[in-house]
Amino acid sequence: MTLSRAQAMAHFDMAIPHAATSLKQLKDDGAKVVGFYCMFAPQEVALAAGAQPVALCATKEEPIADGEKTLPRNFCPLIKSSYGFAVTDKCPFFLHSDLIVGETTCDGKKKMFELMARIKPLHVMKLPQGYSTEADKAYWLSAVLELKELLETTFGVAITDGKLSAAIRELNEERLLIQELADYMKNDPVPLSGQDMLKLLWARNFVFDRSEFGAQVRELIGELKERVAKGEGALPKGAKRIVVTGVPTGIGAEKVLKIIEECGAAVVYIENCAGMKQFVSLVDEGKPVLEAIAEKYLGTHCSCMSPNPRRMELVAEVARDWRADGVVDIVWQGCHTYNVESRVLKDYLSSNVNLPYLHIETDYSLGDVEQIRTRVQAFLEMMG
């Protein structure tokens, strides 16, 4: 068996480094930009407004010291990094955004957005506490409608049902393509590393020519098909298969994934907001457009929802389908909702799929790398 990297990943290696230049060119050409931090932000509405939705910087340790000049030190690193990037103008995507769309996924972010609004035009979408009742759905639909009307006013455009339908079809096609890609991670040996899967999914937020992005993903899928036929893998055949869940682990904050694969295991599925969470469901193209968009995004199984049974069910489903040997749950320090939910998830997995489970609480620093490595090694050895 040959261990190697898919050649098509070379394109995605350069996607993020080139993104700032690409976005500046779009701005110079007159494009409008909507920056967002969270996958609850409905990108179809921004696209239908003729704007470019772009993910904002939040996964690097460097600006945290600047964030801590204003925010409490015991906030989660994601919030401090987001704010540090914003106040220092070190995030080109924040710099070029005409409007920032935030969301009430936690109390820390809500209060941080109050401060951030002093820097940029900012709109906060207010989430209900849950996703299951009719009252929850009606509340969120009103929030999506409010965003639509704000974008129409801000950019002086009319967001028609036809424009929303076109945006839905475009993003649904992309979701189906990513689902097809993720299915290749069911093979043994796994043809793509978890770190490369993360890089590709992260690059999706920074490639502004969506047709080009789709073409590059199709090229990669073609290569993975050939690698599977030849028995080529990114990790050895028989490597322990790990599903990663928990908080977002974007580029710059992927140390646990790196450690897992350095220890010889394969990350076969990334079940978090930086991974597959935004691609697992489609917008229903048979329903009224705004209602369908609201329904898809409200169904996000984030720990901010209470209760949040869908996450437990989905992690168990994924673990079965991708034949996982264990689940690693990553939680940022200060992220209370994911930290509390870790106990619920551990118990659910134990009762329903009898899978080994490892909870890792960490931050963006590298000071605990060897401690995490020791725990991951012991976790893998325990599996036999």
Given for the second form:
Amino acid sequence: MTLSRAQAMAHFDMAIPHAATSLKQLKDDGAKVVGFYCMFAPQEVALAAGAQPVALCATKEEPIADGEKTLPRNFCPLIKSSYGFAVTDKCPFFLHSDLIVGETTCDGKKKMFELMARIKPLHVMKLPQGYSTEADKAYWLSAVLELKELLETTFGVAITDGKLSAAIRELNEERLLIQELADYMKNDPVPLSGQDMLKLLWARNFVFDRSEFGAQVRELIGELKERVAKGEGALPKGAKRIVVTGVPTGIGAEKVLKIIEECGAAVVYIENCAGMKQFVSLVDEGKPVLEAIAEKYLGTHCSCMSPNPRRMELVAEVARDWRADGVVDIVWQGCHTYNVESRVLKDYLSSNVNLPYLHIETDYSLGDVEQIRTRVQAFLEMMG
Amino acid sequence: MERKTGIVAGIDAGSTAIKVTLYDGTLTENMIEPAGWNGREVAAGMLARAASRRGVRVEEIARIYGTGYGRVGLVFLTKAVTEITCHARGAAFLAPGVGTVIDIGGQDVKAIRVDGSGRVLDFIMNDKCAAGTGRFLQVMAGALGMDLATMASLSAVGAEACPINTMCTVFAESEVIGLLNRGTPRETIIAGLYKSIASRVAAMTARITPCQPVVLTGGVALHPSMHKALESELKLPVTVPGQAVFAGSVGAALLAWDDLQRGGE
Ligand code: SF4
Ligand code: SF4
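Return the form predicted together with the partner chain of this protein as a structure block, the form predicted on its own having already been given.
Time for the whole complex; same chain goes first.
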């Protein structure tokens, strides 16, 4: 059997290189840009304000040294990288942002945003500590309302319910499309590699025309359908199937995913913020718009939420649905919430779905690639 | 490959020593030598000698499985398998019924939970640094002006342990020198070093919820003080099987044997 790559992936290979120029173009044409770092940023609100939401760079090793000039060395690489990008003007998306939206997701980010606010207009949304109580929900709704009002005054626009509904429909449609795509990863052999899936989801943040992105995904889905029919795979049939979870592992920080696939296993589902996290739930179109938006985003099963039972349930559920042989939980050094939650997840998986689990704590550097490879190989050998 | 004899080999190319095991279904033949600067040549030479002791040529060995830090350099292997899988299998052979294997090697420390047949159920390995490894002990022995073997025998006296406050190899070295300068007896320092490694290894092992019996393998297993310190830190009995240093190469050989019996290529 020949292993091959879907041709439609070519769109997504070029997305990031193209994005910097197309964003410049958008700006020159008068567009407003809202930069965000995390899944809690309600993108519908930015879209309804007529602004372009963009993801800011935080997943490369290169600017970390600059970040460390100001931030403690033992911080998580994601925070140091984003800050390093910001202070060195190496992230064109940061440069072009009119406003940055941050969230109080962890103490490191929270304090970093105070420093970042010195260089750029920045608004921090304050998260509740949990997602389950009515008080949590009311608190977050007020934060979303505050953002809406801020965008209205900053950009001198009125964010109407009609515009919010349109944005909700647009993004919901995209979420359903991504879910459809992810379903193809249930096949054996997998028609798409996990690294390509990541690349596509990453590229999603850099294709600013939502209908163009939708068309590209549909084209890929069409191709995957044929590949499945012909039994063509990105990895061999029978390859061990791995669900990856934990911290965001975007392009530049995809080291562990790469190692897993180099060892011959398939990453069939990426259950984190670089992967499927934002796509698994929709905004309820039957509810009052702002409340529905607030509800969807507060439901993000991030480890910064305490407690965070939804993540455990979801990992177990996708592991079952995507017929995983094991779960690899990736944690950045210095990310205390994910690191502690690893223990909870491991226990949950062993008692509920009896699945092998591997915890990998690392950063963006390549110094530990061989150690990680040994662990991943041993993990795969363990599955027999 | 032509299968000429019912003999298989396992090679554990560690950072400090290379271990070779031949196995024919009943009898194992073990050999150990320092890794030197050219592990590949040392391993090839050992394999040839081990084979000739059994009256066969290397080409006649049905399967050669390799493991350990240096396994990627061994071009003549039939297959490379990780240390974790090999140590688990090897330890279960050397100490039947083992529940948890703790291997303290030159470069890393690993704790492995195994089932009755020596299959890995869960494992954990130390991170990047050398804390708690054979390498750590070696540097400390150097700071104390002795070699590792002397250190292993000296410590057997059962001295009281003085606290060692850091596990960073660089800082611990200065700490040891400082203690020496203050006139602290060497035995006390050595006992302190073993205790601090043991408590670190025990904390790591706790993460995989060890189950009994616990077996210690790897080069550092041969230090009696390490064995005792680990027992008291883990609060569990720990055994060191005969041939404990060969767990990796024995495991590799047995995995090769299993595959041979299953009739692979
Ligand atoms: S892991 Fe949590 S804090 Fe990080 S991007 Fe995702 S939602 Fe935001
Ligand atoms: S990975 Fe963890 S420490 Fe890093 S920014 Fe996200 S929540 Fe904070």
